[in-house]
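Take a look at this one chain, the form predicted on its own, written out in structure tokens.
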Amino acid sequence: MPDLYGAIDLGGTNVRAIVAGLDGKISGDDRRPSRASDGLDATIEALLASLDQACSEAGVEAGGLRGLGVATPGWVDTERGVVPAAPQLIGWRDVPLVEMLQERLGITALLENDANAAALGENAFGAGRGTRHMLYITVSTGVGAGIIADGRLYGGAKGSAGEIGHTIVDPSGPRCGCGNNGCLESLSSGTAIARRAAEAADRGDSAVLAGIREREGRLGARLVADAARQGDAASIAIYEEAGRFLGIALANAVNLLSPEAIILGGGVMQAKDLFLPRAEETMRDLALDEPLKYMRLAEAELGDRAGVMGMIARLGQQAG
């Protein structure tokens, strides 16, 4: 049997575990609720149960894996293997996750931020294959990024590089959860799109959005996209503006990093027809010609497998 490795992508809603070789061939795969709202112990048990199921499918015991990689949301201390805090994971504060897993499983484990893991996955197995300088951006509930520089993940001085969601694209814009005004996340994320739609409904700018909110009890980014595709002017404008601010951030990234590729992923990309053309147009208007010549903009290929595949790639780097 070839050497097999485990990879886990832990989120606030779901946990996914796979068992795979370093070539990316998956032998076992499991996805289940992460039970994040039930606290740390429940989430750890869900994580381990998911890994056990993936191992069962692959015909291997968890203790027989050659290594385990775990991707989690929020900032992580990769050197110590600690999750200092993760807003999506209830009760997680300075959790020594690597130590906990190594003690439970008896195998070597490592930890990475989920956006960084997705960047590694797309670089090794997805839309960024063959590039040595790449930026991966996820546009979802929030906005995050992972940077590949000269073929390696770039984490900065303490592993916190890539927070493109908290680059300021409009200083007079709305307050972001980080405390600043006009961050990309406060203007182009799924959360921002839903907030703008609620504001439009409150102002009476869109009877369509008001009707959706009354019927559904909420206004999420996907519902706003449905309204836009039905021709609702306010919804179309919301997505257009989200695309414009994303384009400003993309132009800044092109000028700063000169990547070969920028790969866009995340749930909001399901509405790419509504905002991506404006984002690309804005990026090309604002970015410098020289770095733009060598850069391509592409959609992520791996979907919700990006994080786990990235951890397989990360384990491969360690093994090499």
Second form
2 protein chains.
Amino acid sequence: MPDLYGAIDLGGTNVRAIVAGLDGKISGDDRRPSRASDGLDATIEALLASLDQACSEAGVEAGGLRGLGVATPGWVDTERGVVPAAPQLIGWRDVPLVEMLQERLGITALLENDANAAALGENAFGAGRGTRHMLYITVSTGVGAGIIADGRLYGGAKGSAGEIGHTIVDPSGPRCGCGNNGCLESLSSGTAIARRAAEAADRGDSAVLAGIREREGRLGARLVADAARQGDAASIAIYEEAGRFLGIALANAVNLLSPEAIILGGGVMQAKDLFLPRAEETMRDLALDEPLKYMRLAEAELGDRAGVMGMIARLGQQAG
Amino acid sequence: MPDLYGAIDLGGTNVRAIVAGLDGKISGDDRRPSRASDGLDATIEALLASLDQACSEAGVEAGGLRGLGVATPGWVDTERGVVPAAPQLIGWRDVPLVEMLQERLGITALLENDANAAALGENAFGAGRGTRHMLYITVSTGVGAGIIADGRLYGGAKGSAGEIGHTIVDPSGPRCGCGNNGCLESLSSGTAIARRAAEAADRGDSAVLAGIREREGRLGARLVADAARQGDAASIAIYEEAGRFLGIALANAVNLLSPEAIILGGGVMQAKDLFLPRAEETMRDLALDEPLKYMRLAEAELGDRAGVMGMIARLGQQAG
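Return the form predicted in complex with another copy of the chain of this protein as a structure block, the form predicted on its own having already been given.
Below: every chain and molecule of the assembly, starting with the one above.
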């Protein structure tokens, strides 16, 4: 049996655990609710139960794994292995997760931010295979990025690099959750799409959107996508606008970083037909010829396995 | 005598050559006109004459140098050692500079873009000493950057990373030389300041600026700075506006890259009293707390020696 490693991707909704070799071959895989709203202890138990299940599928004890990598949302202190806080994880505050897991399981563990983990995963096993300089961007409730420079994760001063969602692409744009105006996240995230749809319904610009809100009691990005695909002009325009601003951010990233690939993932990509053509057209229009020549734009391939696969890649870098 | 290396910084106006050890100690230094308007041959002769002079000051033959590093403006093909073209160097087109110099002098040579060279210089010997992740930004006729990631120059796919001047900070901004609207360069460069001053004079917003243009026959950024320091409200507002947009670009760089330091250089920094406070205030207002906490903003220390000192650092990385 080859050396086996554990990887966990902990989110606000689900936790996923796999057991795999450094070649990425998965021999155990579990996914279950992370019980984030029940607080820290419940979430730790869910995480451990998920790992146990993946281990028993793989026929190993957790204590027999060669290492464990955990991806969590929000800021992560990778050096100390601490999760300072994350809006998705209720009641978490300076949690020494690495130490807790090492004590509990008797194996070495390491921690990474989830967007960074997904970037590593796509770079090692997904759409970014073979690139040394790569950007992974997740367009979801928020917008985040992981940067691969010279084949390794680039974390900046303390691992907090990659906040492309809070780069400003239009200073006269709408207010963002961070307090600024015109951040990419305030223009192209799922939240931004839902907000613009609510505004359109309020203004009376779209009877279709008003009807959906009436019927469903809410207006999420997915419902707006349904309306757009049924020909609602306001919904189509909202996705096009989100695509245009994403395109500006992509062009800025191309000009500043000249990556070999930009990989796009995240839940909003399920509506890629509605915004990706506009995003790519805008990017190609605005980016400089030279860095554009050496760059490809691609969709993420690993879906919700990107995070765990990235932690396997990270453990491989550590081992190798 | 310690091992001596040569470094040359070739610009559209001047060429500078030094002879130095890898510790940065300079034993020969020459600066003269690069004769860029006289074409390729004249510029190569100026470059070689400058190196010869630096060598004779140091008491060595050029052929006795352990290596030679050359910084040139514009795109540079560092792998092949070729200068594809540069607006500042008249008549240059796919010039195999490294090969030419190696044949002529019998020593190994390497090539780097001048903004990247300056970034390396400030990182090794200047205001960025001791940082692993650093951004050097030059605000001059144009705006460019060099990125240091994990202690090494980050060039991206083919060495063309760092074009922060062509990241868009205001999509409704003025037309840039690259064809886009609202690039940083179109808002905060010396050229942008001069253009806005000419517009203010045309509109009759500033009798002072109109008078200067009448008297001097032109309106450069330096003359606008003089007017601002004498209290001309329009000139003060132009520099403040340039500072604000630079601040947005700085915040975007902080959020995306989380560098330990951003070092500002370039000719426009001579008017730093007029725009830097506004730039820093805007950056601190817009950047996220976490990456901001680990970042310092500093002025370049090496002035016009940054490029040659960077090539010495580059030769040191190659040797070491």
